[in-house]
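Next up is one chain by itself, shown in structure tokens, the form predicted on its own.
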Amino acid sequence: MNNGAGRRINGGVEEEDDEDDVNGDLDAWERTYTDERSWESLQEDESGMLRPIDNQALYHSQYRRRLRSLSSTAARIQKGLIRYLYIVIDLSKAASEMDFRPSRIAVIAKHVEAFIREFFYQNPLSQVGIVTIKDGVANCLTDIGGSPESHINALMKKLECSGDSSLQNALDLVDGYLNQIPSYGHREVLILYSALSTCDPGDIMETIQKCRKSKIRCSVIGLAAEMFICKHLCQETGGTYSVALDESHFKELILEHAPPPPAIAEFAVANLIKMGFPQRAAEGSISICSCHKEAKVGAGYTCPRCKARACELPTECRVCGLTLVSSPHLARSYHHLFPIAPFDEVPSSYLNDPIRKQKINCFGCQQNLLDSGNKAGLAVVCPKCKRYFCLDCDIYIHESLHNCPGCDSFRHSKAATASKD
């Protein structure tokens, strides 16, 4: 009986331990399916046979559906180069959620660290801050700044998530941060919400008003499900509101915030900034650094106004307020402002047409455009000098070359013979 007493316990911890994991009767090998649903990696071909998906062709094809829709919206439209952007993390209970994996909070983490790297590669003029939401209450994480690394560690060391989260609270704090910045400066705030509530002290939509007049642009990207509250936060400040539905998902929503956005018509307004250029000091020197407010041994700037030192660029002087940047960093911001066009695409026929004799190879990689079937892959020309590029030559071009080789070569080979002249 006793033996037989001790099943029926036995049994019954276990019938406890299986209502706690259900996958506890699973196999190893069972739980690396259900884990990875790998059945979502298959698609059904025209025959009605199931086959894996190729994600480089889907990659290649979100690419170009991309860059076909920035294209058509970007000719003429002024975009805010020098950007002041407050990254807002909700730490609330609800991040540590485990329908992402392994939780919402460590692929916030993960995202967050690519996406300030990402933004200050393609914003080198810009400046973001770091805003935590949790236990109700709002915090300044990270003062507004240009250093990516400082960012990515104190963020990295405050990833507990306990509370309820208050998006009034984190509203009326990035907006006392942000009416200090100058009139030339664009406000955003990006929001990563994985809560489906908030907590509010007071009447929301005062302080979305609120923000609306000091126009500071609010993006939302969800976590959980849709939000009217967000939404209309986005809706009146000109932002975006997007619900991301997985991982990769959300990867793709938070990087489309990385480009400068169009400036608002009514925020638009030219000014003259004055900007420092520093010189950068010798390996040996010590002196007060301005921004730690101790001293320090090693290179770093000397402003060109009042002679403080500072430690990275590009930033605004402790001392005399100046503006310091390098010219990096200005030529680095010029392809914003006169984007290469986006390429045409070539169709498989023509590169079929067995009429042609010549193979026609990529004009940066130099690998033919045809497969080891030699079956058409896919192409595009530039519309200018009429040059072929596969697709990945395509995307290194238009994200990070940011020129034409073809047309470079044709304006070099066209200087070189007028000097021959």
Contents of the next structure:
Amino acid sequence: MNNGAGRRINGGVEEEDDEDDVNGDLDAWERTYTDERSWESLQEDESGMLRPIDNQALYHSQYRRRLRSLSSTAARIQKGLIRYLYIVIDLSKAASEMDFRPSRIAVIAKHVEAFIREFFYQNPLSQVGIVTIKDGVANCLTDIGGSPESHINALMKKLECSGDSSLQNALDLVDGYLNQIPSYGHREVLILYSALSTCDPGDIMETIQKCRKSKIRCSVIGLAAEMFICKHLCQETGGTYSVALDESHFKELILEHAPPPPAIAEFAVANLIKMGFPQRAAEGSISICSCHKEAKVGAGYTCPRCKARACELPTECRVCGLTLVSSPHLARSYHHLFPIAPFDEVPSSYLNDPIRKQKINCFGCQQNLLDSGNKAGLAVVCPKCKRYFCLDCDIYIHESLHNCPGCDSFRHSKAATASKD
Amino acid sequence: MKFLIEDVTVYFPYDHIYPEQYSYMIELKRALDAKGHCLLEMPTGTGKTIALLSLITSYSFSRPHTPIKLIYCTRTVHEMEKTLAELTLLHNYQLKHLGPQARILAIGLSSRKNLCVNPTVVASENRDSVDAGCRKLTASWVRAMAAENPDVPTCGFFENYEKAASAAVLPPGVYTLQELRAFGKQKGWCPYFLARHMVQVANVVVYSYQYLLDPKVAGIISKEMQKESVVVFDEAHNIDNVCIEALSVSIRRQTLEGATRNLTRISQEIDGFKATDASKLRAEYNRLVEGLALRGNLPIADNWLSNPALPDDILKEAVPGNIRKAEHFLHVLRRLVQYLSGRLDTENVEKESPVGFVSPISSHAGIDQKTLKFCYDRLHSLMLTLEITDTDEFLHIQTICDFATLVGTYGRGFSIIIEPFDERMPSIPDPILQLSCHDASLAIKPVFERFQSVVITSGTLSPIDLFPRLLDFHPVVSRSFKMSLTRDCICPMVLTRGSDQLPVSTKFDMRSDPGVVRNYGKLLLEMVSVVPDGIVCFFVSYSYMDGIINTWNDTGILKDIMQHKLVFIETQDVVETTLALDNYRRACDCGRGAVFFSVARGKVAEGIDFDRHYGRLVIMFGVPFQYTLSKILLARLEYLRDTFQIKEGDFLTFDALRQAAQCVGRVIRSKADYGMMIFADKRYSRHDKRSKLPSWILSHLQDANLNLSTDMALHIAREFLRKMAQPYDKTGSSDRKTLLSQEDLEKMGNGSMHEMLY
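To complete the pair, please output the form predicted in complex with the partner chain; the form predicted on its own was given just before.
Full complex below, order starting with the chain above.
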């Protein structure tokens, strides 16, 4: 039921936002049902009774599956941590269709916002730019940069859809920009494609080959159906192609692009990158920042080499071209390199074993593992420290904490535990 | 993998097998055991060919004392190449596992155009001129002349082949046409004649339908095939039409004019011969007195014509006296041509039976039935005597003689229809005389009688009980297989109403209704906006397609469609259509998207695949009934009703539905593929029509999709396309296994053993 409630809140907020323009032509009764979808949170059990879907269990199993698939592929793979990603958003006529509520473009905008934040959280050293396609022409909405706010603000201002879509124009534009990126950076394009055709001025196959040569990894998320050319593009450039079933699936698909991808072999050679760690400017000092060309009071960073002012980190110094980062950014990237191993599931028979007198508690939240839901297979164990955790803690540890409390406490109080045994 | 089917160990070159392939093999094996004919329907993309090949070859390995020969008939050269490629794979696998005992000889036989390696000959543009070019170099008299005069050109490859004589054999193996040509080039032997020679001893022969069905060709090529052969007709859903065409002749004014020219030329030749070499004509005369069967053993290069399905006793009869002399025969032909051209001058449509046609010939032109019967062979003999090599020039007179022989031979199952003009253009006189065969069993009967097992297989044979009646045979096995799918990758829909809820149909009284035309247009317009890449539309006829596209153009619908996708149209011109198809594919490839307008029963509907992104949706506008006012069709329906007790309506529906199934089946060519099919006509929702669709389509046609309007279809299409775009597991989940490994099969084998025991 959690899910349903969350949706209702979301829906309510949205309704207030754009009640007049986008939702205007829906009847009131239709709107409540499309937002709530109350029937979807019910299911029939064996005896034919209706009962609410057990979202929790579903969510947990999905999560476990994802974790397992990630760990199996990404065991020993070098990751590209410094990413230069262009998000290409298709603003052609097809994007205004209403098969996603309230419209495709509203859904895209909402989730692109979430994605940009998540992206910067997971890839603090990376940068993003936004390109839009409208009337068959590709436009650069924001230059590549490290500030989530500026991208989101720019995007929210420009959401009108019209005309045809042109994949080739977008790729050409992005290719032009990404060619100037230093070689250690990973060049990526994420295309959110609503249209089902592309109106191109020339041979798109050549453009795809060009992208392939310049090592741009192109991924596409389609909103309507599978298109051959998109599939071809992704295959050639090593990206992934997926098509969204509905809004929640779209969210899942777009967030899959947030964790850093495996590094491309050519770039995988270890090399040193020159970086500057700028100091935050003193409060109250007035200077003209190099990015907005405006005089600002306080808030900003000074490049250690040329003393130019930059508003946001990470970025590239406009004057001397030095990569500017802060040390917490580097630290945050660290956990991608050494992820915690996925926890093993504990068979329920083991937990229910009557011979064991002592009840097992979750090491994280100290809840009893049996009482927490009386469901089978809900406990996991860390392969290193052998501590038991409940699933909620498991998710928290892997997705937010990135450290195993069991292993860490074990390291600190080694002597204590040894004596206890 | 290898596994047991009853007592036969089957060697199958892949690690996994589809369940339907397995059951297909079981049925096939039972038919072979019973030494009977069988009729098997299995959808395309499920590996019919490899199942057939591996079972039949394995079957013949398991019975080494009675080896069976496999004769595999395909419709096109392209399919022949594909079959041979599969066979190569299979053969390599069997060699690896069975060792030298698995060695077989498999060859493909095609026309000279595809097999010739002589650069000067093969450069000619069409098949007939390649044939003639070859004859100019290889005919016995040309070679005899060359022996005296070295300036006369001959074909080096053929000379070498002749020199090698009996030593010219192919070592065992599988030869594709390409490999055969390469082998011929390397050895310096003519691949065409080598192949024709080896056909008699090969274990597997792959060739075109015509070599068995067309009596003119079958007599030469397939005459000496052993009885212990398995004949396979692949893609045989139109086999009755092929049979009928093989025995039908049409004569136009141009044919008669050409025939007259040919006759003049022949008479000049005869005069020339009389002056120089009268003895040859005399020798021919003597031969004819003795009967046609004793034509003597002519060198293989010379017997390029044979009689159309003459009963054997005719061959032994003596040629009638009035056409034994060359001049007399020419007079007879002249009179015949004159008579025919007189008949063509008619003002009305005439329809006659062969008997009714022959009697006025004998009274007006003085040619009796027996004389007519011998025309074809007599011409053949005359042309050999006159040493005519440019046979492609003489096609017209051959058509006339072909006609005469057929009319003289058959009393039943044919009719002669003379139409003074084309019905669509009554003002332009274009007389045509058609001898049309109504009985498909006539041409195929010798095949059923001669060979031990005949397998007729295709993706669309439904309703499966009608074929045995049409072809007049008794299959020991007739079954239709379903496709096992890991996901529901085909989505058939029946659309009965347009967006305004009014019924749509191409029924004669409704088809020109502007509402129907608009609804069809709206349907396509909505579909182009939700379906990616390629869409194929089939219309019931060219004239209907022209009409509806014109209306769409006037009302602006076409322009709106072009906003989303490019539009390509099939025309009656082959070159134009090929170009359109080529550009259609390019538009699909580059993501622009395209719509292809085509016609059921056209070239495109028969032979072109729209697999993967080339066809995500196929719309069948209307039910493709034949033109029911056509005289030929009416005559055939009457014959079918009188002879086989097949009702007119039944046959028409059967024929229309198999064409529709054939059209929509173009989009799905493998299990990894997916596609939607829309039957846009209210008549499809009726049970008597729908039930005649093949079972693999019917099983996916849900009841909810039987009576849709445009907006509902649109919604289903959206959902379907999204669902199909998701990644999926190819082997299928445990309860719905679609790929069987060797262990699975062994388990199944044990299970059935248990069932038998208890």
